[in-house]
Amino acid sequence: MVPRSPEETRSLFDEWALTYDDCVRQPCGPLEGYEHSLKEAAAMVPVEAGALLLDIGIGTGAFSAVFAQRGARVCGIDVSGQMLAKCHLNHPEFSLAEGSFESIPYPDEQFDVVVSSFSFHEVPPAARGAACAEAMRVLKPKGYVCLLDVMFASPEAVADARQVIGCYWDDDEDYPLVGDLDALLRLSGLCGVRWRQTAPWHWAVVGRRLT
């Protein structure tokens, strides 16, 4: 499997931006359970009013909106300019910029919370360790990280999903395995790591930077 180039990924999401919100209202395939997963994952994160939150791969802003309702101040980055434009229409109060897991355009220890939904799998496997470290770089001590994505417990679970999902399965995607990502997050310095399966093909993970 050859990962998509950054340009290909940007083009894909630029094209999807106008219809993305409609697609996730009645999702199928790997995105089945989308809205339920957003709520379940957000409930795992203690966010106080006034907390500064970064959403990596913010898309049209649905995940961050859950935290904004709890009083978080939201900054968001995305590789797609069109996604950012749609997010601005949906949530003009959010602070938005172009960026990615591999290159976050903010200084060290800036955020109380770093979150991401359905975006981490776009990071090439060889770059995922560095992406975890980059997320930790911008997180304040005592801050929380929450990643929600299409993920699987084992290669056998991937094979099962491929069979069940059928024609909606995308062979171009390389979804993370829970054990692999768990190890990378702990190596990056995350502690108290907790996992929850939020939908048939979704897992959420939350942890805290202690120092």
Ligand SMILES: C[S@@+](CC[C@H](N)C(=O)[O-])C[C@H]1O[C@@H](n2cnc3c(N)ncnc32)[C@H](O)[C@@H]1O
Contents of the next structure:
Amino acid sequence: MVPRSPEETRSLFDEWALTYDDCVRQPCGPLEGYEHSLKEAAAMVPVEAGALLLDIGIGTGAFSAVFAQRGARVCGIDVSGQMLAKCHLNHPEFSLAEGSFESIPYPDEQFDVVVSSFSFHEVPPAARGAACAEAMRVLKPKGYVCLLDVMFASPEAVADARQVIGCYWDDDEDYPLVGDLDALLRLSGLCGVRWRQTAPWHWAVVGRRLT
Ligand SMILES: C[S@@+](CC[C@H](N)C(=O)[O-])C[C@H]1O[C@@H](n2cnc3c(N)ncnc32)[C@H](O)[C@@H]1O
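Swap state to the form predicted in complex with this ligand from the form predicted on its own:
Let us now look at the entire complex, which starts with that chain.
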């Protein structure tokens, strides 16, 4: 598998931005269960009204919208200028900026909650440890992290999904394994880590930064 370059990823999502919302309304393949997963994952995070939340890879803003309904103040970053433009149209109240998992354009310990949906797998495997550490850097002590993505329990589960999903499987994607991400999150200082499978191909993880 040859990973996409950052430029290829950006232009892929720039081109997808206008039709993305329609596409995820009737998702097939790895995104099947998209809306249910957003709600299930969001329900795992205790968010108080007024909490400052960062959404990494915010896309058109659907995950953050669930938290905004509960009173969170949303900041979002994304590598795609066109996804950010569509997010601004959908949610003009969100504060948006270009940025990535690898480089978050905010100072240390800014956010009460850091979330991300269906974006973490875009980070190449070798960079995933640093991406977890970067997410923890901008989180306040006692803050919560929630990552939702297409993930799998084992290489065998990946092989099963590839067979079931068939022509909608995307060979360019390298989805995380639950155990690998669990280890990286714990290494980066996350505690009280809880996992939930939210759809056939989706897992959500929530944990807390203690210090
Ligand atoms: C499948 S979309 C998910 C968007 C949204 N979070 C959702 O749940 O619908 C993946 C998003 O991640 C963004 N992305 C890709 N690589 C990224 C990276 N390294 N850091 C942050 N965002 C990235 C893309 O531009 C795109 O908006």
